[in-house]
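First comes one chain, alone, set out as structure tokens in the form predicted on its own.
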Amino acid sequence: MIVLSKLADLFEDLAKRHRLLPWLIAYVLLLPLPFVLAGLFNEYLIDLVNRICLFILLAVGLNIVKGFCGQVTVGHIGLYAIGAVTSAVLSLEPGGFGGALGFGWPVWLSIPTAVLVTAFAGLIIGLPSVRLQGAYLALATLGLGESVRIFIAVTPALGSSTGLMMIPAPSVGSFTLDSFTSYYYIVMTAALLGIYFSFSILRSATGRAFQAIREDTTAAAVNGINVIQYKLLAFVFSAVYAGLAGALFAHMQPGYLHHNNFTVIEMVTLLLMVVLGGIGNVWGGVIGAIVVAIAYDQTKDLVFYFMDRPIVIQPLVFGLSMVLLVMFMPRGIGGWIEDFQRNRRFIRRSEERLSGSTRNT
């Protein structure tokens, strides 16, 4: 914790000299990550770093509508599907593996395009926050989700059952980021542009209407604040981080996708992130996709065995991890490091005051 409180301090201490400081050094430390990785580990490590970023991407999109905003939503999982599906299908070429739709067009095109079609799925699926709020409002959203991906997996143009496969990865000239380490250049750079724009949003006057909404939204309301407006905002938002998050899972290797990616399961792991780093706290979200990715990966092949049969326990484990957070650490991660930093803060203007006040005498 204290170790978190003085990166914090520091990364202060950078942006009052210049706000993108501390972001180019953080980016320049990052970029011998999968070098070290492999040199000391396997590459196998830069494939979960890969998919950290991915989870770090859709964790703060979720955390701009549902801890900015207070928009319970948990059908963030269908957008994100909505994105990689799009992207996908864009970029593969006609006639494809079993009948699936193809345009061929440039990855780097199919990508944006991606977004913006999921920014436009993000405000449809915001249209019901309009009128519902609390579980209404988690129901809805998590049929809509659900219904993305039955639409996938019923749909042979988007992959079916068999899934979508041979996504080309991106490009520049002759050289193709098919690998881990190329590859982890481009979703670490979405990532930190990510947190860093979520930042912005907070600190605008658009986040400041968010948190308002969040609090009362009556209150916001008398107070001049276009709430309908703001809601689908921040569903929009979100939605283009959960976009661009697909779409650049659907071209990171091995190029498939399949409808059982985008599952509930995925859904409850994303909101764990979410809620084990701090619902509304950016760093704390960053700090729950990376502990619950890692665990999420170090978990999927635990089974017991009853009656002979095989049965795979991480579901109960991640559910029951959800049920304790938020019993017994309901804000977070990212409260105990806000109220860490609140105390020292504390300490530190009283012992200021103190030996001013000690040098007057």
Contents of the next structure:
Amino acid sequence: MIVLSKLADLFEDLAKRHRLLPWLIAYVLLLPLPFVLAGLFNEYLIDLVNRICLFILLAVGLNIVKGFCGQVTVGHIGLYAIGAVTSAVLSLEPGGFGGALGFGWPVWLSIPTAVLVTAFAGLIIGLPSVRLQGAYLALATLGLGESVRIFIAVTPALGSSTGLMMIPAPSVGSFTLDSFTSYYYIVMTAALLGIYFSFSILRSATGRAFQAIREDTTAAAVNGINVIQYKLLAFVFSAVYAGLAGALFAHMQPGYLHHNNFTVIEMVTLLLMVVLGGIGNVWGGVIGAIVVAIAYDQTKDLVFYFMDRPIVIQPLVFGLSMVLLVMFMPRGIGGWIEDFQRNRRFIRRSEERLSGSTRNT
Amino acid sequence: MALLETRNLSKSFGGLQAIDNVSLSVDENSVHGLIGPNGSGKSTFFNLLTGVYQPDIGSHISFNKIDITNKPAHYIASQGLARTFQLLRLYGELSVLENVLVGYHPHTKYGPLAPLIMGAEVRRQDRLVKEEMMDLLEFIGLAEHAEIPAAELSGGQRRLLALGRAIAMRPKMLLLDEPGAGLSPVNVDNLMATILTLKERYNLTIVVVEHILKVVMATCDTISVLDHGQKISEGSPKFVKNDPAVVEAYLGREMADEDIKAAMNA
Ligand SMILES: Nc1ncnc2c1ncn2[C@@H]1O[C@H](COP(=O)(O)OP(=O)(O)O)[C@@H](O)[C@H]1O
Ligand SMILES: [Mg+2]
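Give me the form predicted together with the partner chain now, not the form predicted on its own.
Expanding to the full complex; the earlier chain stays at the top.
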């Protein structure tokens, strides 16, 4: 914890010199990561890191609508699905496997188009927030998100039960980004940019409007904030993140999508990241994504035998963790970070005051 | 000249007529008092003016010569009508500075997407606005608490912040719903003094609901009295204080003797 808060302090100090300095340093430090992992451990850890980067994008995006703006949504995974399937279908060759749709677009065109389509879908998933709140909004968005998955599951053109296969990897010139390491540079850059822009939003009038709506919607409206417009905007922002994460997931080799990637369980996993991270705290969300993604990976194949019958315990573990977290750690890791930072700032200020007064005497 | 005008303003909640056909006008640059027993409809009146509640059909509200009947709250706010809430409704987890920055929202010079595409300009604007808001916090005495969450302020400081957040909207008119509730009489006097200096400094028209009648009598140019949602009296403090209808409204609610004396002798 102390390490974390020190890290956060360091980040702020560097930012004082030049705003982009800590981001550039972080980027440079992250560049050799795949080689370190491959050297010390094995190749598959890079794949895990790549998936963590996608989870970070998802969690940071969800944090905008849920954390900043206070709108409970359980439809985020549906947006991820829309981004993934749209980009996959646009880029697949026509007349592919099992009646799957294909348009043969270049990947660099299918991804931004998928993001735009998802942004629009985010607007629609956000519409219930105009009238509903809390649990009702959660139910409405859950319904919308889950219906996306079911639609994919029953539509052969979108893969239905077999899934979409051989989705192409993006390429730069004649170089195809189909290895774990080459794809790492795409998803890592996307994740870092995602975090950066989330701070840009948070520290602007737009972010303050989101937070005002979360804290007190009536007061926000009376302060001149167009509540409907900003709520929908938060949904669209988060959809852009989900759409990008989905599209990048689709083109990550082996280039295979199945509707089981988008179930309620994945949504709970995603919520767990944000709740563990501390709702509204960007860095907390990032740490939450890392911790939960690793835990998810480690427990994926964990089967417990009860009277010789296999029981997959992962959903139980994740559901229960969620309940325990909300009950005992409602502010998450982000809450600790904030407390530490504030205490440190307080100590610093008192020290400054002390040294100032001794100098004066 | 009337800055705010209501005609036949009504609001019923189910069978309860919370505001009953109230026509009222507030002159520009005046301090207008709104008094009445508990539950007489004062807060509801403010909620109607600011678009928090929708009035019944047939009501009419105009502000600064613009029809604001049934307009959304954020539009009314952007026309220059600001208010405080009886229960403050601060943004508890946001810092003191952020609270007033939200108040400034209607005057933000960049669009909601600007932070993504023109970061430098957004940061420049924000720096300027922050300086202006720090001046405001300095003026109301909260500058040294600028960075702490609003929820951690003391009761009196929270009342000041509620006021500051409304002032940050640079309104033409400010509606204050029991700004001194819960404060000791001395502190209420101080608060009213602050409010009057703010009025001069920012050139405001003020409507104030206050239950300490002494304070109302001392500071207001005109007073309107509500009872059961109806306007039962209106005029100068001197006139209202001697109006039998007012005395009866207050007596009818079995007001403590001392309160009446305090109110009437003000
Ligand atoms: N949202 C509401 N729903 C139902 N009744 C309400 C609502 N708001 C206010 N009232 C009722 O309207 C009447 C006036 O309340 P209010 O305006 O708060 O009075 P005051 O501010 O003068 O004390 C009260 O009887 C109150 O119970
Ligand atoms: Mg009231």
